[in-house]
Amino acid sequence: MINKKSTEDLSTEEKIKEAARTVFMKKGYSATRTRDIAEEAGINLALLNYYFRSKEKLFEIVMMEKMQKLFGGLVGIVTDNDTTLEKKIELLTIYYIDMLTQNPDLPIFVLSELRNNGEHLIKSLPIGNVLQQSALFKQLQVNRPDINPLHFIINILGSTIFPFVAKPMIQAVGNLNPKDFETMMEERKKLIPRWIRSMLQTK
């Protein structure tokens, strides 16, 4: 038999987390008050403090979720020993464009908050070690031993993430409506792997 109190606690805790996600994404860490989160969750401040003692704790939970979403998806791709280098580049491109199309505000939030408040959190997500030891890094080193593999990683991430960070500017410069922007992102799924392949082949 399910314990009713445990179920209620879980429901309240999840309600607070969801409210924190909404408020932090909208206001950022510095401008958010615990009272804002309590109001968004529809509970009183005392109840929020009962579940989470500080804004910092809630922010850490939200940031880890967002960082996992932004960076965690690449782990399975870059560590796959059976996938060719070209296929990895294609899969990374598709993953990021699809994920950011669904979560367009994610990179601005994560990068901004990491810069301002949460640099220690990046150490909790050992993406650097994963990349350095990955099959992707080894394949890049074999193909272009004269170039640090990190250059290619930066180019892939920059090519996929930057358009979403700069979306308002790109739409204004290109006179693009939202549908046009989505079409352009779909085109980039094919173009970015071509550009990276060209870089790999150019001596």
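Between two forms, the rigid core is defined as the largest C-alpha subset superposing within 1.5 Å. Positions refer to the first chain, counted from 1. Source: prediction; values computed, not measured. First, how it differs from the form predicted in complex with the DNA.
- Annotation: Cα of R33 displaced by at least 2 Å between these two forms, core superposition.
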Contents of the next structure:
2 protein chains.
Amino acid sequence: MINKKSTEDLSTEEKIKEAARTVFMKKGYSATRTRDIAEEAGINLALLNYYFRSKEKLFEIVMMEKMQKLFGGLVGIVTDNDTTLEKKIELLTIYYIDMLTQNPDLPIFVLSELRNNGEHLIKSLPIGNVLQQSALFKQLQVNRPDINPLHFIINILGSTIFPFVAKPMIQAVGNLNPKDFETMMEERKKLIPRWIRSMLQTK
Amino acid sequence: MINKKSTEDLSTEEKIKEAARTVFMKKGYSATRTRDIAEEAGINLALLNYYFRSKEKLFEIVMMEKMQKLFGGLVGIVTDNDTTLEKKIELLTIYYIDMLTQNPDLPIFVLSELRNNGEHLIKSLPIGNVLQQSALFKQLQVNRPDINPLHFIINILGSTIFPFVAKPMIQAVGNLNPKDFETMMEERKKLIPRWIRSMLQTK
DNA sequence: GTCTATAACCTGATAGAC
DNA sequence: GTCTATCAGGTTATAGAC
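Show the form predicted in complex with the DNA, please, the one above being the form predicted alone.
Next comes the full complex, and the chain you just saw is listed first.
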């Protein structure tokens, strides 16, 4: 546990950033007050501006981190020239479900803030070109030249990410407690790769 | 066109509600100022409070409408005892893609506000019981008794709704202009029912 | 670097004239 | 019903002492 520093050990700057992650994630940009962040960090409001100049600058740092966390992880998998198409689908599924089980609020945060306060941040991530030129894209194109590969990417991400975006709704509809929800997501790790495989074979 | 009144013809109360729909939908609850709504409605700020007492009351009216619009439409389809499972899947797909093409920002609005300001509103919609006792649920259970029917519901909704939730990301990744995006969604109306069918057959 | 105090502005809501 | 004016409180950001 050498990497897991307790809050008291962190530098002031890092304490503020950590508090900002927590509060922005929970409330979104607009509903967050800098006072909330200062309180969460256990420091004074003035220090926040001393280190980060403004609420918006601090938000952009957090937002970039979260976008990276949501979309950065897939790069290593999709660009690997040594894995089969089927293996990539399996790895993506497991990666996303595990990562989102640890960070269930990540996608709704990123996707909703992207629309409200950060559409200009999309261009910062070169994820578009990476994906278009990836091994996965080419493999999909070879397998199903009749269908835009983007459809399959959407399906993989939709199958894994959507349940977390709609989590409150799904829990209500299915009468699921948090443990039930996690169990279902665990089931999906096996089901989704099978489903995507069958999609690829369906003419 | 007898139902389509121009803005000037509406009652003041309806003008304010219409403006509230527009502004809340665009900015979300927290980022919306009652002054924005008043201006959009072409009336004075005081009138908003005269008709609706508070920002929150007005928001709840809009939010209930939007939840109804997002989830109410599926009730008629899933409870129909006279359509086959396959027909229901086709109808749900077409219904959602058409409706969301007209209202692309609806799902991200509802799902993100649900988390921030309206989790207590979920219970207002009896969608949970309706779905659990629906013909669709029973048909899924008969077809695949080995898999929780909720998985398939999530897949149908995920395939149709997720692309709209992630729209800015998808457009950036795929280098799509709005017309391209619509074309892809149109393609999905044919593809998704095929995919779900093949899922149901995949052991 | 860290704090207190406060400036400068914004926001939801209401009072009161018409 | 509709308006103008304004209140009371909140919000970001900074000045200035330590």
